[in-house]
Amino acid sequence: MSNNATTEEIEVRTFQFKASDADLADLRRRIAATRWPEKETVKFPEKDTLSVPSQGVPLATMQELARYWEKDYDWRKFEAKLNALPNFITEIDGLDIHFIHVRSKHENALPLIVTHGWPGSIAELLKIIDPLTNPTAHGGSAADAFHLVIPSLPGYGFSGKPTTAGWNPDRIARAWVELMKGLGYEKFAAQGGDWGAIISEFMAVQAPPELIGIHTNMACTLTPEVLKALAPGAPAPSGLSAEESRAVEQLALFNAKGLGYSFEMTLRPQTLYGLADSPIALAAWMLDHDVRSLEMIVRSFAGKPEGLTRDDVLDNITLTWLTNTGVSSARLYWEWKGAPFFNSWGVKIPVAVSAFPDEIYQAPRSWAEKAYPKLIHYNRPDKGGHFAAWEQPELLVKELRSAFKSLR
């Protein structure tokens, strides 16, 4: 490995983002305009299941969310964080590509390129910034660092968005070999959650020579078989561990229940008008992605944070205003054309699963070992969901650091 890799060694220019007196001040005279709907006719449950009935995001939790957000929420406050960061733009196939790229000072660091999700954006992936990084501040030691590189997908946040169709996943792959390359990195490792999991597997099934591992927390494990057995009317399988049982459960919820975003994303991206003209149909479509998140954000607006607090949400979703990246950051769906999520590649380099108890499903360890010949981790946390860097970001750093010991 290069340790005295520098963007220098690709054209990039230094970023920073400072958003118009005259934007924050339209954002919040469009929340305030905003036309309700009236209240949902059922209650909102505590806990969803295949067998209590929801209509969506409460009417409550939005009313409080568009009061906070027009009322006491400080933008200047992320913008400033980001600004601290160390950020930059360069053109890979033709795209403007964001990116931070924090170096550590210890000498034998390892590189990782971190990729975030929908509906995420690199708001999700600052808090594991300096635990990583600079991990003797934080109860690790020099052998436990790492120089992360934190990209932007094309058509979310300051990335430029796709004038053209063909940024799919393994594209988007490739595109970010070639920046951990062109930043003089000679060996590499990849992590990500969602569409971050899904582009970090696609790198492993690519598999260039530098690209010594990855590690997931949405892991991509379904056979053919699982993925049968949970078509609509099918039987459940026969013979299942509890693990495996509790993730066919799970799978069930998320295709009754999680997938409708991505029906209307995958189809009809451009139809999506309203998430560029109003701030809290952006906000709605946003916190409905799957269950378990959307019950801790629910429970977070009504005074009771885990996890994820208001401000966190709302830093996530400005970005995604400001930029006006809604409809374009839903063209990735359209891009991955209906296929399935969540079953295995192929991937044949060494990978590390954590599996978070309230991810969408958490795969199961007999699953992990069939998709991934060289699993070299796996573990089970005690608590997380879909979005782990940024609700249990202690824990996926400290899955991080034991993930990839091995390879170092």
Contents of the next structure:
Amino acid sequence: MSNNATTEEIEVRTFQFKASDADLADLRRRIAATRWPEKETVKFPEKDTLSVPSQGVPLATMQELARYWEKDYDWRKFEAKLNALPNFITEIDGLDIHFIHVRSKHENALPLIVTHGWPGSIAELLKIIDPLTNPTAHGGSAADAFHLVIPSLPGYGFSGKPTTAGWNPDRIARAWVELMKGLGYEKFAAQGGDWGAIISEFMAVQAPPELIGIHTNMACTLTPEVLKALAPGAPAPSGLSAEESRAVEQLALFNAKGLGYSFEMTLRPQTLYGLADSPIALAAWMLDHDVRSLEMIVRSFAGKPEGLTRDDVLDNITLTWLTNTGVSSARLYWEWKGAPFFNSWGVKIPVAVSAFPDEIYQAPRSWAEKAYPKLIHYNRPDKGGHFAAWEQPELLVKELRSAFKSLR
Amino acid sequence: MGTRKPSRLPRLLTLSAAIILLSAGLAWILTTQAAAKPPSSATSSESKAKIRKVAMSTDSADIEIRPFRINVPEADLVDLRRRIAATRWPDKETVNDQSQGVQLAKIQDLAKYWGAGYDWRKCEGKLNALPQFTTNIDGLDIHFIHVRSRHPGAMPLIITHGWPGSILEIVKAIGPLTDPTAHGGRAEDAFNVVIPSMPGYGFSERPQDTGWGPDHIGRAWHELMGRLGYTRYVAQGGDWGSVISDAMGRQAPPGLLGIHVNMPAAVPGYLMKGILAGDAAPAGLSAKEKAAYEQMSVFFAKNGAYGSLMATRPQTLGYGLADSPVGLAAFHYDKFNQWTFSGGDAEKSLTKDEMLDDISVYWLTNTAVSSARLYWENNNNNFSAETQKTNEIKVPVGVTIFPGEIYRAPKSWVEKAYPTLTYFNEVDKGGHFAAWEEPELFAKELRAAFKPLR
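The form predicted alone done, now the form predicted in complex with the partner chain:
Okay, now the whole complex, with that chain kicking things off.
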């Protein structure tokens, strides 16, 4: 075993990011010059459901976000945090791929590639780096240690923007395997949520011999039978467990009210010119991913932070603004061509699942068992949503330690 | 327009909308009885005087009709040009066609002209040369153009625009409709034309509350026609205008003689289920039915995203449409390219000036979000006969199928969907924006469709 491999077989160059003062000044100028629409005509619901109307991100939240972003927010703080980490760029399959690579001091640490999603970035994942690589400082033991690789997806953040079509999750998954092998890892695991979950599943479907297992916090457990039962017009499934009923309810809400943004990015990513031109357009678009995280962020900007702080939210949005990747990141949906997000892909290798309660749907154990014949871990943490690593880093770290224990 | 399917309308929403509609209905009964006036060839100032008198005598609702002129502050035009010049662009699409949306080179070309060559004042002058008014209906100031024909006995006609259109879609048809003898028609073809801006669109007021869906707008239009003294009239529309005209046909208020639509809701309910599920066309359809089925399938699978976005998250989308002129322009230009009878190149059907006039109306009135909200108000399938309850329409219906429409409804479907169909024709040019693209042909169709109702 060569977990501790140090020989890199690919050419990597170190990377630091420094936004120009002019870009930051331009950003503030644009925020200050925002032309606002009028207020929504319904009150933003505390909890969006099928029977409660919502029109999206409320004006009051956006105006408070704009005020804070322009006057108080400090990009340089986040930039320094980022630059304090070992950042690299390497070319894979013709594209510059940016990644953070933190090796644990512990021998036999398990190499793990963690992939972010949309509307996230590597900013989602920074909080878990130290606990995973340096467990003894965070309530763990040396045997819990990971070597971490955290790439930026093609078209996201500091990775290159594809100029031709074809960078779909399957191709990204192949690139990740190449990246890990290129870094000298002959045995590794993969983890992700959102697109990161789908890419990890694709890696698992490709099943290169080096990949020992994956962990997902957005499990793809909809087998053909489940999908059929949930199809529009099908009779309401009977005999569901409480876990299953909850998931069905969550999926119904997502299908009825939560897919507009993804449908637009699937069919018309390029038409979203506002994401490149208007910081407030970009921010609103990125806030409105799923109902539970939007509600959390609205509370956060109303002075009740939980999970994500205002700075967390703006670090991620500012990173996307400064790299002008609103449209290039949306294109991943176009590449996905409208395939269902939660389909079971027939993974045969070991899979660990953490089903957070406020995820788009909390995958029931029964579905996970059917979707993953080698389910090595299943747990339902008691809080957290779509952005597990970002909202509940301690819980996710605990999950990852326990999930991969049997594979070390 | 045309939205992705809603599986369930939020119950709370339906309830509150029903309450609002109920009270709107009461207001409608109260005001129309007071304002009913015989049609006459009175000049607009004469009819205005009469209506003022009525307003004074009822001492309840304000039903006054006020003249209206557009005068955009110079500062707004300067700000618009400044924003266009300061546009930050994304990188180019990764394909060599329109499959990712409006191509960078095309929108940059349009934006360049908008920022440097385009003259809003020309459009403003053209609109201000027309008789424009506002009147308050159900608490909302409604803007409309009202052009009376010089021919006595002209038929009153209310034409409703759609999204991403505006009254500008319709103005080219005003001449042929009101002055037929100058446009190849006869005096007895003449119409008196009323062209309102929908609530939340253009120069009409933006609703501050929910409830302004097609039914409510339909009732408001009847109220408007009553205030103008029209007791016998017809209604026409494409896009949302079709949905609203259908709604009026269902309501069948006294005096509505008939409707004409150029985007009928004719898809049979059982077929719409298959279309939304992505099923291939079932066996047994005629060639025209199969083609229409496939056009609908492509629409819902490949072109319907804007609709589901506006139907579910108008506010979230709206921040960029309100703040970025190019963001707004691209959202509309996408549809002009797709829906004109131009093979995907809108400039073959509409001039840059025409498209930018329309886009500028949205920008200068900051109504992108309020217009998008109509989809939220009516998260419904606007092509389905079943959803639009076309079989409940009680007045005569005329339908014209333009070849570039989102789908070409076959006669067999239209006849079933509209039991009171009295006119059906297929023409050989024009698209979704029929009145805008082919005003003369559009006027000819209306003359033919409404002739038996005069």
